[in-house]
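In the form predicted alone, a lone chain appears below as structure tokens.
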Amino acid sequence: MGVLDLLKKLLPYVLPYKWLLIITLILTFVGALMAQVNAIVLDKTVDAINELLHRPFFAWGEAGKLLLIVSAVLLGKELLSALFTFGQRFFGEKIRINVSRDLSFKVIDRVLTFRMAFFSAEGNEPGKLQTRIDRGVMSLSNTVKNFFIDILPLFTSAILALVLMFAANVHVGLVALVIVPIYFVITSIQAKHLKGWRRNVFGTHQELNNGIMNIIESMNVIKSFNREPLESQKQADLQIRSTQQQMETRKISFLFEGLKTFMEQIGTVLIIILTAYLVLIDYPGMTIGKIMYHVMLFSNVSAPIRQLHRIYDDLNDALIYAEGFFGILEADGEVEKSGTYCPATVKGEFDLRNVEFTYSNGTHAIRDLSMKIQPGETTALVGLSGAGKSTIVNLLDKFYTPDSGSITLDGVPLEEWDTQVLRDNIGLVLQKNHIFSGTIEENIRYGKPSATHEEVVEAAKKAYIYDQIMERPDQFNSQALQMSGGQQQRIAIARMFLKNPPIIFLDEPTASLDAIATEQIKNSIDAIKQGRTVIVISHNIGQIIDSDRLYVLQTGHVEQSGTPTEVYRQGGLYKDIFDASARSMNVDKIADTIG
């Protein structure tokens, strides 16, 4: 991405604030004009003083009047300049802040439309994705600031100063004009040398952020295995690599900045020598005042040169970060597709035929899978870890799209269903459900935003979490994240009860609950199962033994199917799992204890 490409992409976010932009440009132009006042005043003042000094008698009255006028003009100019600069910076900053806000809104809205495959793809881990968004917004908003608050006034002033130099003396103007392109050539060469290093720095920043998030999320595992030194060393290695990359980047920058500063000083020396020579040969229009005049104007021409290295660094960072940021905004192929089918009622009959699915990391999760989920029945999916059970749920909820084969719901292909309507009719309870930052009531009401407090209370009672909520000082206004893991699981189940959908997917819904809570939730789930289509995934035999139909999965395809009793009598994998589960529970001893 080049600078012009970047500005074109930013333009749609700046144009909504065109009146702010126009005001900023006007103030910028006026400020650029006022920046030349010092040179003009100094030119006239020096010549006037020189003329006074060459008179036979020094006129103190005229000298005092001259100094008074000069002081008034310069102080008045500084006052007006301060006001115009304030306005230009204020409105420029307002544009930057508004653009930053709009970019943040846009990218979040965009990310929410992406299919789940985007988030599981390599390079889109939470920490890396957050870095791309955060640094993208920051660098792009800084680009707006650099352009409208920094670069624009500097270059406007430089162009005006250059015009005045040419108007006063073409030879001096040409000297100034020659120096500036040389500086930009050096800057361009610098950019080429730094491009690869900047990409490396950006990639390492992503790894650092992702690593920190992984440490925070895995703190209990790290501490339980006493692996603090190992994780510390991983981060230290990344930090060392980041330091080396940053130092190499700075070294290249400093070398080129020194060369550019040297070229700027050469320009100043050439201007002084040339103007002094023209005065000495009595060149028409050249006076002692013109020496100071041209030196100050060249200072205004070279002002962008003195500032450009910082701005150019920011701009190059923006070019790198903008690629990742706009890569998100322009990822049209990642947008979740939705059909238009919106039925009045949903029965819940799923039919999967010859379905194949492979994750973006290459894992072939589903292989030539066919099964039928009958409406109003409970269907259990059984298999060892990695058999594809959760993947089937993800496919039925349109989180992912199969590579081949067909999936229908109530006889209509799943891709033709309106995605929002489909998910409105599905309740999903996972082994580990996400609890949002906020109160318990807000988390339960997530299942039905329009629910009354009474409905929230009823859902909490069905999930057997009501009594524990009422024991807390703030009751339903307590922070949900302060609850235990098992309590949070019941909050998630209450959320599903409040939604009250005709189709329910249960993926290890009681995995983190104690025995009494498991029994309570099972009774509650049994009650809500009536008349609904339910798919349950569980390694707990007690959760699946009373299902209407059972599918046994192995490496992504169906090995056995039928009622739990029929499949057990067939022998095979389900019998092995059932018997192993019974042995692990010490069923014989439990029976003896009860007996």
Second form
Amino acid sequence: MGVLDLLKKLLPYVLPYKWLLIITLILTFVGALMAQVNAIVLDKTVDAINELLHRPFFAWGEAGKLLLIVSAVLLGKELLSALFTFGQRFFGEKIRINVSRDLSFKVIDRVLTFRMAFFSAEGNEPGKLQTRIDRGVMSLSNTVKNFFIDILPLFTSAILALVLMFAANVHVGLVALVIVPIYFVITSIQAKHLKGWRRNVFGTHQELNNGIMNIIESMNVIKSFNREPLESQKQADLQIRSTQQQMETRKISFLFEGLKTFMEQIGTVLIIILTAYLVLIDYPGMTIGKIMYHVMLFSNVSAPIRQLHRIYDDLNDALIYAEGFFGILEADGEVEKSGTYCPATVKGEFDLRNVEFTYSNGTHAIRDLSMKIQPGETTALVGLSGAGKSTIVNLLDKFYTPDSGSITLDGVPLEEWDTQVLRDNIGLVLQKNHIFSGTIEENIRYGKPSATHEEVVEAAKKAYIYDQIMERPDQFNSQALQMSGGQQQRIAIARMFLKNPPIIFLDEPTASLDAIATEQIKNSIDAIKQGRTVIVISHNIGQIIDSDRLYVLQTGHVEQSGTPTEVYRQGGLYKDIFDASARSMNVDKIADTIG
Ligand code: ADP
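The structure above corresponds to the form predicted alone; please provide the structure of the form predicted together with ligand ADP.
Every chain and every other molecule in the complex is listed next, the one we just looked at coming first.
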């Protein structure tokens, strides 16, 4: 991405603040004008003092008047300057902070519209995504400030100082003018050298962030295996790489900074020599005061240009981060597609024909799969781990779209369905449901934000979690994350009861529950099953044999189907799973024990 592209992309974010921008620019422009005052005052003062010195009698009165005027002008200018600087900084920051807020908001809003495949794609892990967003917002809002607020006044000040130098003397002006492009050249060579390194620093930073997130998420595994040294070593390696990269960028920066300071000094020396020479040969208009005047003006030319490298660095960062950031904003292909079909009622008849599906990492999870899910029935998906059962649920919820084949709901292809309407009609209960940080009530209400407290209580009762909630000191206002795994699961099931959808997908809903809770959930699920389309994925034979229809999956393909009894009689994988499950449960002994 080039600088122009970047500015073009940023412009829409700046335009809403154009008046603020104009005021800031006027303030900084006036500031740039005032920056020249010192040079002019000193020029006049030195000449006036020189003239006073050459009088036969020293005029104390005039000297006092001169000093009074000089002090008043300089102090007055500083006072005004302080006011303008405050205004310029304050408004400039206001623009930067507002743009930063708008960018953050836009990107989060955008990410929320993306399909699931985006989040499981390589490079979009939470830590990496977070770094891309954070860094992007920071460097882009800095660019706005640099470009729209800093650069213009900097250049105005430099150009103004140059014009004054030329007006004073063409030769001096030329010397100053020659130094400027040399400065630019050095800065651009510096930027070129730094570019690759900065990109590396960014990449390593992403990895570091992701690494820290992974450590926190896997803390119990790390601790139980005593793998703290291993994790620490991994982080240390990354940190060492990051340090080397940062040092290399610093080294390059310092080298070039030194070179530029040296160039500036050469410029100052040349200007002193040239002006002194002109004063000595009595060049018209050249007085001692001009030496000071030229040196100060030259510093006004070079000071802003010296800042150029900071802007250059920031800009280079922005160019790197902008790619990742606008990559998110412009990833139109990642936005979930929605149809417009919004029926008044949903029956829940799914028909999958010759469906093929491959995850973005290349896993061919579903192969030539055809199945029918009858409305009002409970269909069980059975198969070993990795057979593709959860993937089918993902496809039916439109989290992913098949590579080929068709999926219809109530005879209408899924892609024609309004995605929100579709999901409003589906309740999803997973093995590990997400509980948000917040109260139990907030977590249950997520299923229906407009629900009354009574409805929340009712849902909790149906999910057999009510009594346990009431035992807690803060009852429904207790923190949901403080509940046990099994209790959290029932909070999530209560959330689904509140949503009350006609279609329910249960993906191993009782896998993390104890036997009593499993039975309670089973009872409540049995109650809610009535008149709804239910797909259940479970390793629990007790839940499978209750289904009306069963599909046995192997490597993403349907191997067997029918009622549980029919499929069992066919033999094959289901019978193997069933028998193994019965044996592992020690059914004979259980029967003996029960008597
Ligand atoms: P099951 O639910 O039967 O255990 P899944 O549907 O979860 O099986 O997985 C089917 C295959 O797809 C497996 O090989 C699994 O590794 C792969 N898979 C599942 N989810 C993803 C994902 N988000 N990205 C890449 N591959 C995945």
